[in-house]
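As C-alpha cells, one chain now follows by itself in the form predicted on its own.
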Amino acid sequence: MKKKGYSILAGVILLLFWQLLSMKIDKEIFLPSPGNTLKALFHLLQTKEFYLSVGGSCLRIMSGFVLALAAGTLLAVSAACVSLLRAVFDLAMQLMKAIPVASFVILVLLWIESAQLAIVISFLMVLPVVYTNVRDGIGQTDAKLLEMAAVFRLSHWKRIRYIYAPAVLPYFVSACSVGLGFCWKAGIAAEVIGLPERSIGEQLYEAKLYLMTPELFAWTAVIVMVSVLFEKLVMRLIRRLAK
C-alpha cells in the first residue's frame, strides 16, 4: 500500500509539473495541458479509426515478438549444441544490436512492403535479447545434474523438462520483459517511417504533420498504456505457463 501511495503521489506531482509548464509556455501547439490531452483522448476513443489503428499495430508488433521468441530460443539451443554455430550467431547478434533502428527500417523497406515493416523490425530488435538470455541460461545449467542424468540414462525430454527448463526459465522471463519494451518502441518507430495503413504510427505522423499536438500527446499516452498492458498480460501468461 505504501509503495502504491508513493506511485500515485509521483504521478500527481508529474501531472502538476506538466500543467504548470503548459501554463508557463501558454502555447498549445508546443505543449498542451493534461486536460486538453485527455479531451483529445476521449475524442479518439469515439472513433472507429482509433480501434482499427490500435488493433493493427498490436497485431503486427506482437507477431514480431512471438516470432522472435521462437527463433531466438531455437538459435540459442542450436548454438549450445554446435560451437561453430555459436560463433556465427554471436557475431550476427552483436551486429544486430549495433545497427540503429532507423538503418534497419530503411534497409528492410527495400525488400518488403510497409504493412509488414513493424513485424520485421520488432522481430529484429527482440531476437538478440532472447537469443542472448536463453543461451546464457543454457550455459548456467548445473553440470552435476547433467552428470546425474547421464548416469541414470534419462531421456532427452526429461533432461529438458527437469534440468534445462528450470535453469533457462528465469533468463527467458527476463528476455520477455526487456524484449517487450524494445518491441513496442521499435515497432512504432517503424510505423512512423513506413506509414502502414491503420496503424498508430500513421496516426502519430498525421498528428505531427497537421500540428495537432493534443492528439499527438494522446496517441503517445495510448502507446504507453497499451505497452504496459501487454507487458502485464504476457508476463502473467508466461509465469502461469512456467508453473
The other form holds:
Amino acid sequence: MKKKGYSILAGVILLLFWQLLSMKIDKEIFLPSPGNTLKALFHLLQTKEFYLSVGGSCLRIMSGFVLALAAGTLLAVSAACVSLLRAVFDLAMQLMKAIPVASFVILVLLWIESAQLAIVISFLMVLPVVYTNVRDGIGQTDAKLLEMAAVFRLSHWKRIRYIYAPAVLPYFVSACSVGLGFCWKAGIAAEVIGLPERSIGEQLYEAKLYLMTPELFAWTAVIVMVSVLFEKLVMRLIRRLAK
Amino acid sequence: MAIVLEQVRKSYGDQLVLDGISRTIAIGSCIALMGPSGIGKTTLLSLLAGLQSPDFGRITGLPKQRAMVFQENRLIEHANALTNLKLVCGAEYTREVLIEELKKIGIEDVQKPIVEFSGGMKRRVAILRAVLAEAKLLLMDEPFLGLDAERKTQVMEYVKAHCAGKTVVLVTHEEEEAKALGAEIWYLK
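To complete the pair, please output the form predicted in complex with its partner chain; the form predicted on its own was given just before.
Full complex below, order starting with the chain above.
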C-alpha cells in the first residue's frame, strides 16, 4: 500500500514537473502541456483512424513477437540437444544483440517491402532474448530429476511437462516481459521508417511532419499504454497456461 | 537368468571406488549392500540403474524396467503425490487404487503438492513410487533413512509385501533393515 502510494506520488510529481516545464518554455511546438496532450488524446480516440492504426501496429508487432517466441524456443531446444548447434546459435544471437537496430532496418529494407519491416524488426529484437533465456532455463533443469526420469524411463512428453517446463517457465516469462518492451520500441521505430499504412508509426511520422507535438505526445502515451497492456495480457495468458 | 557383474571397475578421477567386483544377482532375489561409507555402494547401485557405465568390466542381464529410491527423494515437487505416482505406474493403478496404496503408508492428503509435505512423507511417496512402478529391478539407496521407528516398520512391511518376484538391491547401514526384507547381505570391502 505504501509502495503504491509512493508510485502515485511520483507520478504526480513528474506531471507537475512536466506542467511547469511546458509553462516555462511556453511553446506547444517544443513541449505541449499535459492538459493539451490529454486533449489531443481524446481527439484521437474519437477518430476511426486511431483504432485502425493501433490495430495495424498491434498485428504487425505482435506477429513478430509470437514468431520470435516460437523460433527462439525451437532454436534453444535444438541447441540443448546438439552442442555444435548451440555454438552456432550462441554466436549468431550474440551478433544479433550487438548489431544496431538501424543496420537491421537498412538491410531488411533491401530484402522485403517496407510495410513488413516492423514484423521482421520485432522478430529480430525478441529472438535473441527468447533464445538466451529458454536455453538458460533448459540448462538449469534439475539433473537429478532427469536421472530419475531416465531410470523410470519416463516418456519425452512427461519429461517436458513435469521436469523441463517448470524449470524453463520463469526464464520464459522473463523473456516475454523483456521481449515485449523491446519489440514495441523497435517495432514502432521500424514503422516510422517503413511507414506502413494504418500504423502508429505512420501517425507519429505525420505528427512530426506537421509539427503536431501534442499529437506526437498523445501517440507516445498510446504506445506506452498498449505495450503495458500487452505485457499484462501475455503474462496472464502464460500463467494460466502453466497451471 | 541373472544379473552378472564381471570385473566391474569404477573410479572418479584418481579415486578408485569399485575395484574389479564380480558377482551374480539371481533374478527375484533381494540383496542388501553393506559396508563403510565411500566403499562404492551407491556407485554400484548407479551402475545397476544404468546411470553410469563401468570403466572396465561389464554388467549383463540387467532388465530394462527399473525403479529406484534415490538417496534424495527426487519427486516432482510442484505436483501432488498422485501425479508423482501416475508418472511411473501402469494403467491398472487407477486413481482410487493409488489413493488406497497411499493410505497404507499413512499418506491421506493426496491433493497437496509434494513441496508442502514433511521430509518423512516425501520419503514414503518416493518409496511407494519405486515399489509400484512397472519394474523388474528395484534399487533402493538407504530408503528408510529419516523415517521414525513406527513408520519404518510399516513401510518395510509394505515394501516386502509388494516386491515378490522383483529383483531388489538395497543399500543400507542397518542390518535389521536387510533382515526385515529377507535380504542376502553383501559386505563390500
